[in-house]
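Just one chain is shown here, as C-alpha cells, and it is the form predicted on its own.
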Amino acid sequence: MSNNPQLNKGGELQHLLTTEGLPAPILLNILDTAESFVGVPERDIKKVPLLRGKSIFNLFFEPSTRTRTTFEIAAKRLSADVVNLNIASSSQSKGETLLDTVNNLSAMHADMFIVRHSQSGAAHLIARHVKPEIHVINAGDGRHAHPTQALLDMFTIRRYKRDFHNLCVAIVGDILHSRVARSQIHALTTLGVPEVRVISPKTLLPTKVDRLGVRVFHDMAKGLKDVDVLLMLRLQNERMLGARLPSAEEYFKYYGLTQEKLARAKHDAIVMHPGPMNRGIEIDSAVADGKQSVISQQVTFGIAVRMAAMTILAGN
C-alpha cells in the first residue's frame, strides 16, 4: 500500500495534487497518454467518448481564465459533462464551508473536482474527504503546487528536446511566491534532468531553495550561459512596487528576458512562460513572439495533458 495520498493502494493515480513525491512512470504515463489527444483538435469531431457520462465540477475558489477554460475544453473534448462553479456568488459567500461545498456537489453524483484555490493545500483537504470514486485534481492551490501546468510544460519540453538526461533548465524570475516552480522543480528532477537552475533575485527567492535540487544564481548572463530551456515566471504585478523590488524597470533591466540576454543560452534553446505574460517586464515581446519561443504550443499542450490526467483518473 502507498503512503502517497494521489495514489491507491493498487499505487495508481487517484489524485493529481502535486509533483512532488509522484514516480517518474506515473508522470510518464500521463506524458504518454497525452501524445494520442494532441491531433484531436485537427478532427472533424473534435471529441473523444472516453469520460461520456462522467460529470466534472470546476471548483475556482480563485480568479482564472486560462486554467478553467483549458480544463473545460479538455473535458469537454472527452464527453464529459462539465459544472463551473462561480464560486464568489454560491454558497460560499454566505458562510458555507469548503467541505460542506464539497459534500453537497458529491451528493450530485460527481465524478471529478478541479479545485483552484488560494489557500494552500486545499485540493488536499478535499481529496482526503471525498468517497474513494472522486478524483481531484489541483488546478493550483496558493505558493504550493500547479501540477498540470508544470506537465505541460514536460511535455513541451519533450517535444522539443526528445530526451531529459542531458537537458539543462534554467526557471527565471519570481520562485517565491510561484506554485508553477515548486511543481515545475520537482517534475524536473524527477523525470531525470541533471541540471535544473533558478536564477532570480535574492528577495524573490524561498529559502533553502537549494535543497530543491537546483544551482541558484543571481546574475542573468551565468545563469543563462548553456541552458537548453528557460522557463520565465509571470511576476505579479502587484508585488511589483512593494518592498522586494525597486521597480519594474529595473527587474526588466536584470531579469527581464530580452534577445542579448537569450543569446547566453544554447543557440536552439526554447523559450517557455506559464502566462499570463507581462511584455516588458519578465520578457521581451521580440522574445516572445519570437522563433525560440514556444508559449503559445504550451497551451495547445496543456489541453491534451489534461485530457490525459483526467482519463487515467477516472480509468482508476
Given for the second form:
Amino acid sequence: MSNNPQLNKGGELQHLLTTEGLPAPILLNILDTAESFVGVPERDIKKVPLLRGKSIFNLFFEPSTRTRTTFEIAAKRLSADVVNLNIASSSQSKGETLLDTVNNLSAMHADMFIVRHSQSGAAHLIARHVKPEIHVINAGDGRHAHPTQALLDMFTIRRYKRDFHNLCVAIVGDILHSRVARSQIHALTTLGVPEVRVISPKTLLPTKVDRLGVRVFHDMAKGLKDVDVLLMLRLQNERMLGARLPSAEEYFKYYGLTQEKLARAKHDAIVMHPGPMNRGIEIDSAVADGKQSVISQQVTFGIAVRMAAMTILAGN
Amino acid sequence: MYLPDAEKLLSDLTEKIRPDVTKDTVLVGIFTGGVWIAKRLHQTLGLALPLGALDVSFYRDDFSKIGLHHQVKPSNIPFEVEGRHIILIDDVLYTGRTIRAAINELFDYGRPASIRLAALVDRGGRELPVVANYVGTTIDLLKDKMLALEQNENGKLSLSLYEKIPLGS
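Starting from the form predicted on its own above, please write out the structure of the form predicted together with the partner chain.
Every component of the complex follows; first up is the chain already shown.
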C-alpha cells in the first residue's frame, strides 16, 4: 500500500501524473514496453488493436500542437477513439469549472483523460476526482511536471547510452519555469544516473534546486565538461524577456549551445531538446541539425513511449 | 504423469515438416517457447530466409481482463509477409487463442499466401476452430494443468507440468 496517488491498491500505475515518487521498476516497465511499439509504424497496418473501443479525451486547457498531436497519434495507433478538446476556446471561457468539464466528459463514457493545464496540480485534481475505472495522464501542468516528456527522454538516453548507471547528464537552460526539467531530474535520479547537473543563470534557477540531488553550474564551459547527455530546455522567452534576462542575444552568448561549447562534453555526447526549439537562442542551428543531435529521434520515440504509458494504464 | 522427451518430439516434428520445406519457406516462432523451437528448426532444416518472431501481447483477447502481459518482447518479422508461405511455430497448442492473435498480427504486416501451423504438443481443449498442420505429439490434459516448455543453459528442451494458479489468487 502506498500514498502515491498514481498507484492503485496493488501498487500498479493507475494515473501518470509525475515521475516523482514512481519506483524504478514502473519507469523501466514503461520503457521496456515502448521498445515493442517502436516497430509498429513500419508495418503495413500502422496500428495494434489493444485499445479498440476505448475513448481517450485530449483535454488541452493550454495551447500545444506537438504534445497534443503525439498523444493523438499514439492513441490512434492503439486503435482508441480520440476526442480533442481545446478548452481555452470553449466552455471554460463561458465559466464552467474544471471539475464540471470533467464530469460532463465522464458522462460521455471517457476511459482516459490526457490533461494539459497552465496550473500546477490540475491533473492531480482531476485524477482524485474521477471514477476508479478512468485513467489520467498529465501532459504538462504549470511548472510542475511533464512525465511523458521525461520518459521519452529516458527512452532516448537508454537507446543511445544503454545503461543509466555510468552517465553524466546536464540539463541546460531555464530550469525555473520548466516542468520538463523537474520530471527529468526525478526520472534520472530514480533510474540511477550518478551525476545530474543543471546549468543555468542564477535568475532562471529555482531556490534550493540542489535538494533534488543535482549539481549546479552557472558556467557552460565548466558544466559541460565530460558530459554524456545534454538535455537542452526551451527558453520561455514569451514569459520573461526583460524581467530575468537582458536580451536573447546575451543569453545565446553565455548559454546557447554552439559546436564550440559542445566540444567540452564527451566526443560521443548526445544533444536533446523537447521542442519547440528557439534556434539561435538556446541552441545553434549547427548543433540542432548536427550529428550529435537526436532531437528528431526523440519525437519518434515519444509516440512509442506514450503508447506504452496508455497501454499500461488501460490494463491496470 | 509421464511426459514425453521434448528433444525427441522436436526431431519428430522436424521430419514431419521437412517434406514441405522449399527455399521460400519462412518460419515464425511465437515467444517464448515457439521461438526456441523455430530457431532449432531453422538450423536443422537449413533455411535460407531469416526467422521471424512474434510477441502476440498486443493482439490478445484478454487484455481488457488482465491487462498487459509483463515483459513484452518486440515482434520481429525481417522479411516481406506479402505473398509468403509461412509456417507458424508454437510450443503447446491449447485453446487456439494465441494462434488467432498471431494470425491477426501477421496480417498487419501484409497478406501472406498461406499460413500453416506447427506445434510441439497439442494438448486439446480448443476454444476456437484451430487445427495444427504438424504436431510432435498429442496429450490429453485436464484444465487445471499447465504444460510448459523449458530450455536449459545448453539449449536442451524439456516439458514440465504445473498446477494452474487460478486468476485473482
